[in-house]
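Form predicted alone, single chain, as structure tokens, below.
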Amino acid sequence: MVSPGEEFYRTYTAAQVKAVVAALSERAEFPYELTYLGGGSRLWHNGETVSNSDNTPVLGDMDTLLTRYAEELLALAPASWSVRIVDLGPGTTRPVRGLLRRLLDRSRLEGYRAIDISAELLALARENLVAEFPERAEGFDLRRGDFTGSDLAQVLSAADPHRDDLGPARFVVLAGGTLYNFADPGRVLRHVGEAMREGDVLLLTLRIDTGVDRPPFMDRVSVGGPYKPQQLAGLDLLGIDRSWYVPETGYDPERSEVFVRVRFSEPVAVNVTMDGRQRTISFRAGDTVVVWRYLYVDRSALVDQLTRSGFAVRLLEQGESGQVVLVAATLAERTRTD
């Protein structure tokens, strides 16, 4: 039996410890969003190093989509309005910096707001924004919080004062495939949509399934990778030694989902302190724990999911690699039953 060290309890709040225990116990998964805290965040500072895979062309393509289609995005807002960027899970801010520059060049940026659960990543985001926009970054608003819960109101609230003819329009950004890392992307979309107001534009950048150039692990599980080191950071914090399991990467056709999981080569029991009590989570040899997931759907399924979540797609553009897309969507007209 192992127990998490002090760093685990320093890294996570009591609520996050409960979320870790629930996810491991109920669905054999370490919540990927929580690997952006503590040691996982330091790996982002080191350049998001990939251990044994190279997706640089695709990732670079995703980082430039908002900039490449900036004019098309600006056409979705009235020309007389300024634009406020609301960045949900900004990470390194690479995807959004080019769009910010375009807005500044046209004197249309009203402001930039961001929310992330990781104080470390927010510090990195701030550092990058200061380097890129030294004269404006001081006015950018970066807040720590969970945008999948009630903290979304910190940066995006339907109760904001009604805007006048001058705006601002709000572009709500979920970049870099963030949305599809969640176990239930549809729930996240509905939650964000409930906080948006008429005229807001949701911007997504995502990797999609094109039906060609599929990775080999879509046909068979690849033992040993590819994976990112930060995907294992949560297990490290739990005190689970990497010699006790083997990473596997594969594809679940029933969920249309790519995953990274670990398969234990020996029994493991983790004793976690929660609310002053001990909770033991046990795994047998051969059991698996998911450490990363990514919904991998085609264009049609993507549009269908947005529609079912209450959005209307206004723009869908493919990147140069053909494997990533930019989607701009607004709230669909809501049917009233009262």
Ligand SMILES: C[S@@+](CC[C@H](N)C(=O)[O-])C[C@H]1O[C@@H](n2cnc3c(N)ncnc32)[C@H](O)[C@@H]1O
Given for the second form:
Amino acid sequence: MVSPGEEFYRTYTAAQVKAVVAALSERAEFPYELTYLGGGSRLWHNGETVSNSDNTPVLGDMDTLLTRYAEELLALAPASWSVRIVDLGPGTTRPVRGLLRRLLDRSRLEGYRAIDISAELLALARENLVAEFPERAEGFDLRRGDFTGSDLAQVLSAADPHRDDLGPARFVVLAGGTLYNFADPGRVLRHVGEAMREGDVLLLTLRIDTGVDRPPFMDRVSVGGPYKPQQLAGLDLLGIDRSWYVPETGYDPERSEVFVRVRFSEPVAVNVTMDGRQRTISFRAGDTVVVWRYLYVDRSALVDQLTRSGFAVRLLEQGESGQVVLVAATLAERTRTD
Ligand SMILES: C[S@@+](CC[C@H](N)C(=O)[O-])C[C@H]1O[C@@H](n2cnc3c(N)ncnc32)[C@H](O)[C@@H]1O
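Form predicted in complex with the named molecule structure, per the form predicted alone context:
Next comes the full complex, and the chain you just saw is listed first.
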């Protein structure tokens, strides 16, 4: 029997502790978004660290696509309107800073708002924005919250009253593949769509399946990795020793998802204090816990999903690696809210 140390309870709110217990006991998963809090966030300070695979071209595309297509994106907003960036999960802000610079250069930036679940990443985002935009960053509005729930209204609401003949149009950015880490990306898309209004543009950067350069673990589960240290950070916080399990990386054809999970080599019981009471979650040898998932679909499935979620795709560009796409989408006619 193992109990999480103080750091676990310092890192997570009571509601987040409950979410961890529910995810572990109901679907044998550690909620990946919570690994951006506390120790897991430290891995973002020097960029992403991958244990044993070379992802450099893909990461390069993730960082540059929004800037490379800035003019095409601006053309999607009414010509005289200013633009507000609403960044959902800004992380380091690396991918969005070039776009912000372009908007500033053209005197089209009305403002920048961001929401992130991690206080640590928000501090890093603030630091990076201040360093790059010392004259403007003070006015940037960074909030802590979960954009998959009611906190989204802090930064994006269909009823936002501050709009006149000069806009703003809001560019809602969900970059770096964040959308496809959720178990139900369609639900997240519909939730974001409900907070958008005519003139707003959703911007996604995602890695997709192009049929070439497919990860080798798609055919056979790879025992031992590749994985990123962040993906094990949640289990570390729970006090689950890395010698008690073996990481596995693979592909689930039914869900079209790549995953990292751990397989316990011995029985493990975790004793978590929740609402002042002890709650034990037990695993047997051979049981698995998912620590990361990523929907890995091709271009047409991506477009289908956006269409089913109430969006019309306006632009879809591929990065130099061929594996990352930038998608710009607006609300489809029938779901417009104003
Ligand atoms: C994959 S990183 C992407 C960061 C950045 N957009 C980029 O492209 O480099 C995901 C970011 O979203 C944040 N995040 C994940 N789930 C979230 C949620 N439900 N609500 C708010 N922020 C979330 C994480 O803390 C992290 O900063």
